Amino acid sequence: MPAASVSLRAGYLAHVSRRRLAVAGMLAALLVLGALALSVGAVRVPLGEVVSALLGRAESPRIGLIVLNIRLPQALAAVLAGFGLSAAGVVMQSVLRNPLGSPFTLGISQAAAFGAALAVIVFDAGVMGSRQADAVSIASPALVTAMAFAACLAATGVIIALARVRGATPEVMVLAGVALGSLFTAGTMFLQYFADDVQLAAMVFWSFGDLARADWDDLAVMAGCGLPILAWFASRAYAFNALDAGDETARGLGVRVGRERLLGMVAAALLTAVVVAFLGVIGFVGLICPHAARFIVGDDHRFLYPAAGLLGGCLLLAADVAARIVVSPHVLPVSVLTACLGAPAFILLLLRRRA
């Protein structure tokens, strides 16, 4: 074999393992965020007791219940409602060619929110309560997710009619996303303003992207929608990897150019629709995590794509543990501060593109 391309090749393989241990890195990481979110909190808990407790070993029923009840399945909410919002903006990205796209900036979220709101106000798929714990118990998960999902699908719809348009640039993209965003939010304001005292107060503390009231069940069905949805986005790293290179290219390495984009669309829309009805609306964590991804990691969608979930994972996680420290012993939901962190960023974002 001639030298040079034994150089080649040695140094691709050297390229791959950095990749590859950047993403070790970022596993370690969420799996040690994974153990702090479990541990801390308004009544705090050794790693020891943590552990044992995981073991079905608790040392009271009561750690046990904290635990396994309540700071398990919100941690795993966050796990999966991370790496599904990030999964969805790096393929967002990456079919529509816009490095500013995101369910989020591209009005999607708004539109789930609005679609799960429509249901549990008028056609009585949730059950109300007046305290923040039970704000909206969802009694018709499938109703929720298929009527947030359908108002997903009309927002995708809109954004890739803009995006065949000749002409419609990563701006013109956002600025769509803002007045489908403000639209949907409209008509979520209006469901509102019918609504008695209690709808009114317990959609408001639904609207709110908040990781504490997730439970097994809820995590089943997000789990079972979800996973899917990400094993697809794994199996078509290939074919982003082509789109991103252009659809002229991508059309010579033999991907169906219109059939990818829309295929991937709807399912990030889907999965944006299933972390919305359940979780409320969390922003920025499709545009941020993507970007920093990005950075670490390059643009091959073999490692952007997992390195962007165990990202969103660690930011919702670190996100659920700084809401437990911030205004203790009150919580704050994660979508203030992931709020906090995204806005400054997205205009980091505008500021280096006009640049």
Given for the second form:
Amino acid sequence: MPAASVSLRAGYLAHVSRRRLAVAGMLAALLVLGALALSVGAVRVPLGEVVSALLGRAESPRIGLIVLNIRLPQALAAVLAGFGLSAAGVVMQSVLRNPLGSPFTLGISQAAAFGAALAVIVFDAGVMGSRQADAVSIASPALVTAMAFAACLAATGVIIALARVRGATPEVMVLAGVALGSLFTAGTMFLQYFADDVQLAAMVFWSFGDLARADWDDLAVMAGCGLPILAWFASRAYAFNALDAGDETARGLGVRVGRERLLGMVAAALLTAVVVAFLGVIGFVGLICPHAARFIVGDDHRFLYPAAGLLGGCLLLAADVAARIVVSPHVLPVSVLTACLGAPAFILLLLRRRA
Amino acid sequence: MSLAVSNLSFGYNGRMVVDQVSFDLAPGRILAILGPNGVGKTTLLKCLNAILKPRGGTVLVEDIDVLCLSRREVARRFGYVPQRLEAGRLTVFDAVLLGRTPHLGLRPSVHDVAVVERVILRLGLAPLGLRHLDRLSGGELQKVAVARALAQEPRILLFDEPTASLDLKNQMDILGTIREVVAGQNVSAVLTMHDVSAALRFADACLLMKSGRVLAHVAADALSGETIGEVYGLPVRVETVYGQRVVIPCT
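Given the form predicted on its own above, produce the structure of the same protein in the form predicted in complex with its partner chain.
First the chain shown before, then all remaining chains and molecules of the complex.
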């Protein structure tokens, strides 16, 4: 075999290992941040005690309660929501052929929030509380998720229809997303306007994207809906790669383009709906994490998808830890922090596209 | 015959774009589809591998009607190189590996990687193997698209204006590559083209279209100036210069 051949294959396999290593590194970072998230907060729990609490051998029942019933579900929610939003962003960017696509920039997150608010206020699917961390406890997760999903589908339908129109540039689609986002936000405000004082306060707290409200029941529903979708996305890596190469190339490669696009968007919308219904609108994760991952591992979905998801989890865990530290003893909603990171990154992306 | 097309038709809103087209093509041969803009060349090409669903007719590849097969099965028989190519942050190797999609399980096997490697070496793309597509020139990108189509291990290669937007040297390179590949792998190729002289030089046969119909289907060395003139609506002469037949518009 000629030398060029040996070096080509060896070079490619080395390239694949490097990308695997990068993904493994992100997984390690996620675990470190996860440990940090269990340890940091109003009550500082040393890492050693975190481990013994996780193993069910906490030194005091109070520490065990904090770690297992408050911080662990919150950390898992951060990972699941970050992974989910970021994965939804990757899929939307691919199936819409739009680098600016994400649940938030296309207005789909805002639609989900409206649907969930409608379920809570009008259909009594939630119970209003007076504490910030538990402003609304969701009494009927199925109804809230279903209504959030229905609203998401409406927004997704508009976006898909627009994507079919020739000449709909990424910028046009994002502007349509802004319009959709404003419309659904206005809808949510309309609901708030007719709410009483307690409901209003509760709704305002609730509409902040916040991880602190996740408990084990919420987490079970999120995982039950989210994990099958995430697994399905992983199995479509090659189809999404083909879509990135253009519709005609994809068809020529045997990919059923219309079907992949529709199923991909609907699944991404459902994923967004589940996250938003339980945690509120957490913006920009689905935009910046996929792009950071593209920068590190490239556009091959075999690596891009897990990398973007893990970065999403890392970002939300980090934001959650920071939210507990920055104005301690107060805890900021994470969406405030992701917006601080995300808005400049979004503007940077727009500028780079112009160049 | 490796490809036999009969009575293929396609239309939008009642207007026939491809009208009762029939032709066949032997293995190892190149067919150039010629005709003015908007005459249905690209549409015909896309009907062959069912990217567009034809209204009627049959497309037989080695005696199997591909219009009855699944997308994936069609993709194992036809490699398609579109006119517009997308360049993302994908390495050349991964871009060519994409050509294995119709053969793929969940992830590429050792065999898939070996096929891709062979194709890349064959097209002389080895030095670019790990470069990202967005760092390639137009000619290099076109070669990657050819490599991807070859990695499909198809019986027939379809090219939609492979020379559009390429400079003279790259045009000759890509047509030469197609010529070599067709001879070497014993596949056949169908190309849509605008450059009639290049078609005379590289193709074995020419299919001339006018308003969706086949006006002539002749061997390239038998194509006359009158036929070309009739298709394009312009008097032309075909002259032999330095042993090459070239088309000269007489206006």
